[in-house]
Amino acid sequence: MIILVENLQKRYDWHTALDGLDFSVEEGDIFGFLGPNGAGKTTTIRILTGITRADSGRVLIDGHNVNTESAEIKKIINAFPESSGYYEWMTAYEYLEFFSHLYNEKRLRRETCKLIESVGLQGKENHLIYTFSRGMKQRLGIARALINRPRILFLDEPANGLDPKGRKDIHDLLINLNREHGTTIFLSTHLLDDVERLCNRIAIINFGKIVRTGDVKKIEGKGTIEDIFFLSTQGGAP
């Protein structure tokens, strides 16, 4: 397994955000991390990517402890957070070049332009970011998350707010990354049709606890993903 989470706990003042999380992700998975708003999805991603420290528990990324071996982990991961900032006075090319330097990634201009093209922004490399639509910014954010060629990509609501075509484009991009490059994708979302199209395994979180995990095809044998999600987050069990 490439991600192992054991008994993860996190509190904020009086609120328990995570209450003993246990799950694992296999290399090559597109792993759907589902739950209603406030369930603990973003907190989990922040801990897995080393932004926030858990109160207790253990997280291993490719065998490395997230608390003590963060430098090794940062070499193989990247993330696209739900709230992603953009330097809107830059062009798309300048933006990606800036982040490539932060990661000490030496890319030829044609490589950066190819990355821009791969996320559906061909011909936009010299356009200022402030002229981009929300969907175009989402694509650019994913390109930024790919700048260091990560083995594991963490995505927090990457298709949120996109129109149907924009969502399909993002889906196609993620499927290609997974199938052609072997990228493991950890996808946090509340869009259940995204899960049905993309994911091979899921975990459902509610009130900071994992309430269901499993293979999507096996789970679908017991009902639709929507039914399973509803029953799992309402305390029922199909």
Contents of the next structure:
Amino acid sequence: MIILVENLQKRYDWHTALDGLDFSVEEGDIFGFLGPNGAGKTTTIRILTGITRADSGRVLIDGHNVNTESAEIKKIINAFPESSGYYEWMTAYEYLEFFSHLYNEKRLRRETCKLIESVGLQGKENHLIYTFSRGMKQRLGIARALINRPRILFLDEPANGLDPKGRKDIHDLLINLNREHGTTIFLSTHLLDDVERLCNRIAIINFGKIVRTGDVKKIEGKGTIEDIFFLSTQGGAP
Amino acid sequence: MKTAFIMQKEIRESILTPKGFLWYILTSVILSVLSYLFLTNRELSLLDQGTMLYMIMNFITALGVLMGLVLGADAFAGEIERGTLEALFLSPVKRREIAAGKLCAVLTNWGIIFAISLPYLYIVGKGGQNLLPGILYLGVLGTLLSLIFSAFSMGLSARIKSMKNSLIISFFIFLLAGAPIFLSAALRRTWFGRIFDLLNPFADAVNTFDSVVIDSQGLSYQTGRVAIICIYTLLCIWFLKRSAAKVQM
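Can I get the form predicted together with its partner chain as well, since the one above is the form predicted on its own?
Now the complete complex, all chains and molecules, led by this one.
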């Protein structure tokens, strides 16, 4: 397995965000991470990507401990955070170039343009980011998350703010990444359509605990994803 | 190398956004007005060249310190609030490299302000005997003070994670540091005033300028105060390093 999470705990002052989280993700999965607002999805992604430290528990990414081997992990992962901001005074090209430099990627201009094109922003390379719509910024954020050709891609609500065509484009891009390059995708979302369309395995989190996990096909045999989600998260958000 | 890219990004941001550019314009306008008053106002023009130079040096230092505090307050807290820090943290850049890049950018901004002030210093201080040592001391101590206050403010911004609160505390620190300018000479001669003057790096710099430009004293008279400023510099860089390592989203 490429991601292993054991007994993960995280508290913010008096609020328990994660309460003994356990799950694993196999290499090549498109893993749907579902849960109501405030269930602990973003905290989990932040801990898995090394941005936040857990209070206790263990996270292994491709066998590397997230607390002690973050340099190794950062080479093989990337993420698109939910509340992603942008250097709005840069052009789309400059933004990706800046992050390429941080990854020591010596990228040719046409490669960066190709990346921009792959997220549907062709012709916008030299436009300032502040002129972009929310959906365009989302696409640029996803392009940034692909800059180091990650083996594991964490996406936190990537389809938020996208129109139906934008969503379909992102779906196609993710399916292509998974099939062509074998990228493992960890998709946090509450858009159940996205899960049904993209994911082969899911975990449902509520009150900081995994309440359901398994193969989408097996789960679908027992009802729709929507039914299972509402059944598992009765009681709503903490 | 990554520090250089962060620094480059910060400098571009300073120049392309009002964040830094405003300081350059503000410096030019205020120094122009001050110099004009020094040279044309009947009462002010009676001051000797050394005093005029000393006053303008204090002003440039205060501006550099204030800029360092404001840019420092924005360094981490501002990026967290704008949602841009997470992407930086995801990339394989050490937090101390990010902090170093931001600190170097603030120093570059101070360098630009210092460069802008040079013609004004020349105009106000020309003919006086201590113009060159004055400029030299301003360059060195101004850089150290800029380092002290920006590193402190950045460390604070990394710990507090709120730009508003970092700014409020930074302004308070600025007022505290600038107190020697507001305190009367009598108060500064009391035991409290003397200790405060000695322990306050801004006061140490101002007193050094006084000693160099007005009293024409050499380096041996300045070593104590300069040593204190150097100790503060090391302490604040250490504080920033510790704070940057602890930033969490």
